Amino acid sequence: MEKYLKTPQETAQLILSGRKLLLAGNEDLLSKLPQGEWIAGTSPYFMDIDGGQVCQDKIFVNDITDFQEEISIKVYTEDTIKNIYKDGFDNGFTVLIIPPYSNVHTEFAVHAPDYENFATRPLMGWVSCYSFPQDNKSGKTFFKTGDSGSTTNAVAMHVKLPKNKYAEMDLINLYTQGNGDEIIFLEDGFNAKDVLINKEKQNFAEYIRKKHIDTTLPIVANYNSAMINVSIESLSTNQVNLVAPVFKDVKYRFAKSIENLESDFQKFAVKNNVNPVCASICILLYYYAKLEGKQCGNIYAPITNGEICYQLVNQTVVTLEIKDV
């Protein structure tokens, strides 16, 4: 079976031979790569054939050359990310990499469902990261060439598929809504102070502390049977900081507790038996499900600060497979 983690020299050879690549790795390694048809985001965490691991001296390589008919690589800013769906090919998919805590990250996270052509074709990807949690705000993206990378711009590879192929994307999420209190947020965004708990206004941070809620559990919204997680990043005196945005007037509940997340995750990954061309795995799953040294079925991917499955999600795995029509 192919190893996805490759040396910088092996990666450079692939680039120079004209391969179309999706990359993740240490900033210093990515900055020295030659010009070519590739995009990248920083991360030191990976799921390779040897299991989940931290690796600072190799680059994770997804080579999509043999699946594509044509590609288009674009840079997106806070002002242009709204075009991400319009720019894609009719029969194909898009991989988007976003730098964390940037304006384009916030814009996409909050407004993606409002973009023209939203969800009309598969859009997957991830939020880049570095060492977590010590340096989790320094993620960068790279576009066709090395140099210094960017902490402000998103990068995307739009991929056109042959007529006899199509892309199928899936969101692997073990979490479901629990039976606890209903939570409604008063504003869209990445943090919350006062919220409605069972229609009664309360400070969210105080509520979590008073109820002794396990903040490794995400809050979950049920969108027509699709469970969308929002993870807790941290609590301050009177504010809860979130990894992804919440939306006002949507009904959330804390997730149902999973007795053995590590075991259940392994069984779920194997049971689904997916063989993705590309994927992304949440850094929180790496820690909470204890994935170091563990396999994730046939899923090999960078482990990142957030996943993209049409819009920003977290505490999930996103996979994309290429299938015959």
Given for the second form:
Amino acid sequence: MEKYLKTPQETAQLILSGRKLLLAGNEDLLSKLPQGEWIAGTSPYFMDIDGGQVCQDKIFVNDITDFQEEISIKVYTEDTIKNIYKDGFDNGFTVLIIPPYSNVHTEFAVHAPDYENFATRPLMGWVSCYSFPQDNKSGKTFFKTGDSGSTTNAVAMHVKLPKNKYAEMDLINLYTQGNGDEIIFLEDGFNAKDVLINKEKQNFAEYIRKKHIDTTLPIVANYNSAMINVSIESLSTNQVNLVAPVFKDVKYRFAKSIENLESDFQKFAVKNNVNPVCASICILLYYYAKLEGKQCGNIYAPITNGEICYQLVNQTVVTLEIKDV
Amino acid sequence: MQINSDNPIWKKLILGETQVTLRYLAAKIALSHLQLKVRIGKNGYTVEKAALELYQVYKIGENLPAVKIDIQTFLNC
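Please give the other form, namely the form predicted together with its partner chain, since only the form predicted alone has been shown so far.
All chains and molecules follow, beginning with the one already shown.
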């Protein structure tokens, strides 16, 4: 089986031969790629056929040429990201890559469910990571040419499929709601001060400290049996910072603790038996499930700062398969 | 699609009057947001508007196996 991580020269050859590519790698490598039909985001972490790894001299390549009938590459700002669903093909899917901590990131994260045609077409993707683990450079996105690197713009590839194919997305999530207190947030957003714990107003940061809650566990909302995680990024004196937004009036609970995340994740990935054409794996799972050197079933993907499965999600694996009608 | 936009099932789903286990991931997520919008009256959402949006999620995906399973479930309600 061919590796997904390729040298910059191999990647450039694919681009120059007209292949349509979804790429991930470090900024220096992506910035030197030739013009062509590709989009990319920065990340130093990958899941390839030889397991999870940090790699800074190769580029992760998803070649979707053989699946597509037509593609359209678009750049989105905080003002235009609302069109992401409208711009997609009726029979197809969209891959969206967003730079972290940007205005377009916040806009999409908080408002995607309000966009026209929300969830009418498969939208998957990821939030780009910094390029090097040892520093904290901002994640970037790229499209079509190496000099397009941006910390502010999102990029998308809208893919049209032939009539005899369809795209199926899945959200692989080991976490479920625990039996603890019900948490309701008073506003949408990436941070929270006062919240309702079992309908009683409390400071969320104080509550977490008082209860000695393990903050490697996400808070989980039950969306008609789809479990949607929001990860805890950090706690300050009186505020909890989150990796994805919470939504006002949605009922959250901390996730049920998983005794052996490392081995459970391996079993779960194999049991799911998906063969995605593209996927994204959360960086928190890479660390918490100790994925370095480990396999993830048949899932080969960049490891990212957050995943997109119609909306922004955390601590999951998002997969997209192409199947025959 | 076997169920039209004016079928009462869409409103019943939005209002939680019909409770079924959905197979279509897009619909699970969309339905949750639509139910919340109607419950809190966000952006002036009405049951009718939410029901039509849920119908559209299914209409555009009508050839997908998960959608066909859900539609059959709705027909059996």
